[in-house]
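Next up is one chain by itself, shown in structure tokens, the form predicted on its own.
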Amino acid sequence: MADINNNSRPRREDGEVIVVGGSAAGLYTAAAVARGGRRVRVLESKPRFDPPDRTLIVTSHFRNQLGAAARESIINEIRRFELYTDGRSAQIALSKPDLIIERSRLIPALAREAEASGANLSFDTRFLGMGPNSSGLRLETETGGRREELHAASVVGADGATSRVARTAGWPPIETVPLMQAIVRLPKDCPADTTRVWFVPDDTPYFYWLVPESSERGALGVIGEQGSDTKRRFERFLERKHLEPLEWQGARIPVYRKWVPVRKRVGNGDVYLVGDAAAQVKVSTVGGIVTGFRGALGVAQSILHRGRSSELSALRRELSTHWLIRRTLHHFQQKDYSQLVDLLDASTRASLGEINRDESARLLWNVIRRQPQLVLLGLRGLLMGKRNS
């Protein structure tokens, strides 16, 4: 796991930190804060960590963030992307492979790392509400049907895009979009190390993807805007590709539109948000594992050292760059995607392969430097978005 720079030595008597939600970002936060010397408790509403299957793709940066235990969630490596739109295609070879991970393996592994770091896990415990008290924060919880009152110096909301912690502390609701995936048999012409992406703006302002889990199976997915519409169009796309769903996966994914402040002072205590609860998601691709871990590390730094976090400042810049990219692409029409693929010459594809999606500013600068015509295409996308807003 990533280290926290220690400018001062936290003390155990500084008060307990309670993390609400056994999400990936929540467990990562708990481990980091516990390693820093604070007492940490994670409240998980379910009786055990048994998350549903969900296939995710992350950049190679994931390896640097995690300890050995969580790396068992990696089930495949991707070395090439194929982009398709309107009969056109482009291939991008990755200098460092993307990683396919299984969320149902990741969460239990992160829980073991949190416990090994000194965090306590409380299962079957629901967060009901929160308020100030003389020494910090008072939490109302329910464990096994019995109400309890807990006390903490700090509370971390890691309970997803519809976070009860966020609502209780006064943060506004976060917009979400539907993500749908079908596990399918991998087509014979699709290598197990290749992800396919289709831009079909008549169906979705985002994209379809096919991510191989192995040489036999893959996850075909889409991000939409309206659930019922997205499902209908997704089923049509499956039919066009002659693919039969073996099982279904889905989630509501937060949409990043502007930076969500991650800390609020409530009485004498602090409330923080991490991961989906703070919309720490790359809105260009709606991926949130790596950015959620960065948000978790930043919050841990803030808790341990009572100050600003350089990690949070860097994350804010990263998420804002992805928001600029999404604003540019969101109103693209078919002809714009066709032009985009046509502009991906060898030099531009090399940049896309050398620099991963979690270094968006560097990636964007290098792509534009190598293919200046993309600036005009991007400006047109931004203007189209303003006209339709």
Ligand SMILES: Cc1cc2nc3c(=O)[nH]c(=O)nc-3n(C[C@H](O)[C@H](O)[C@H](O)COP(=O)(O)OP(=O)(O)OC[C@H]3O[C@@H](n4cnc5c(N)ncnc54)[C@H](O)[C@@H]3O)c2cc1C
Second form
Amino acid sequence: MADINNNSRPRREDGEVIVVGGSAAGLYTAAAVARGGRRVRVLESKPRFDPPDRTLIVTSHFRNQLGAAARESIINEIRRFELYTDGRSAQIALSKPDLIIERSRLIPALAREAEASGANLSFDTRFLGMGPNSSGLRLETETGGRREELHAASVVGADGATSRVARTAGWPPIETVPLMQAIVRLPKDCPADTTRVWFVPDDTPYFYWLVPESSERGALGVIGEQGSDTKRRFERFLERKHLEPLEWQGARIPVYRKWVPVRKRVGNGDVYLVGDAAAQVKVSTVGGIVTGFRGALGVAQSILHRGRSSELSALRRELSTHWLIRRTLHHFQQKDYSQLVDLLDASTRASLGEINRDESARLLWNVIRRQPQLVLLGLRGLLMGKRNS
Ligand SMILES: Cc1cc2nc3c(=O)[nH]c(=O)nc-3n(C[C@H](O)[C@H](O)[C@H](O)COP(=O)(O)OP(=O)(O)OC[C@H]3O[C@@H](n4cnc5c(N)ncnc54)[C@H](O)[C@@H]3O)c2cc1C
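What would you give as the form predicted in complex with the named molecule, now that the form predicted on its own is on the page?
Every component of the complex follows; first up is the chain already shown.
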């Protein structure tokens, strides 16, 4: 693990670190902190680590972040994107494939890695609240209907977008948007290595996507702004594409608007946030796995070395660039998307295929260098946003 400006070595007797939430970000944090030599316990409210199916798409960064076991969650690879809007289309070939991962495989694999690193995992244990005590933090929890008091030097809130840890420690609530996915039979004309994206600004300021899990099935999804409205439009879109939902997946996803400071001092203890609890989500595409792992690694570094983390500074820059892209696109009308797709010439598409969305500043700079007219289009989007806000 990368070192940070402090020579203090973590020791087991430094006090326990309690991670609330045993999903992607929490288990990743637990493994990293335990590997660094601290005692770690994960509290998960669900009875077992077997989450329901959720099809996710991530960039190739995911491979570098995880050990061999978690890589077993990769079920497909994407080599091409097809963008559609108003009868137009553009294709982007990826030089490094995106990965399709299945969350119901990823979480158990991360749980095994956390345990192998020395973390203790407690299922069916709900965090209720916390306060200061003389040596750190006192937590109130409930296990199988029984109340318990636990003590920790540090607590990490990895308990998702509506984090109770964050509310208890005084962070303000974060805005969320609904994300819905339907598992569908893959249309015959859609290759298993191609993701389709549709920009339909009358339906959503975000987009629809179809991500193949295999040559048979894919996840068709949408991000909206308002739950019932998004569902109605999504069902209409499914009908228009003649696709039958076989299963539904969905939840609310945080919207990153500005950096959420990841640490608060409570009495003599430290409280940290990671993953969705800290809105560590790329707001341009609403992907939170790779960025949540980066946040988890940064917080683990801060806990182990009691200092600032370069990973967190880099993540902050990354999330801010995605916020700039989202602000630009959010008020695009149909004619703007049509122009955007028209402007994607061969050299711009090459940049989009070479550099992935987890290196957004480099991507943005390269795309603009190759197609300067996109700056004008982007500025117009930003100005429209200002006028409407
Ligand atoms: C349908 C769907 C599709 C998505 N697609 C993508 C994608 O393609 N690519 C991508 O990168 N991201 C995607 N995302 C986003 C991604 O899944 C999330 O950003 C990521 O899972 C967040 O992980 P997390 O560990 O921070 O939080 P969560 O996964 O929300 O985990 C929080 C955990 O905390 C536990 N918990 C909550 N409260 C308590 C409590 N009081 N006590 C104890 N435990 C508690 C919960 O049970 C849960 O296990 C998608 C999300 C959805 C819903």
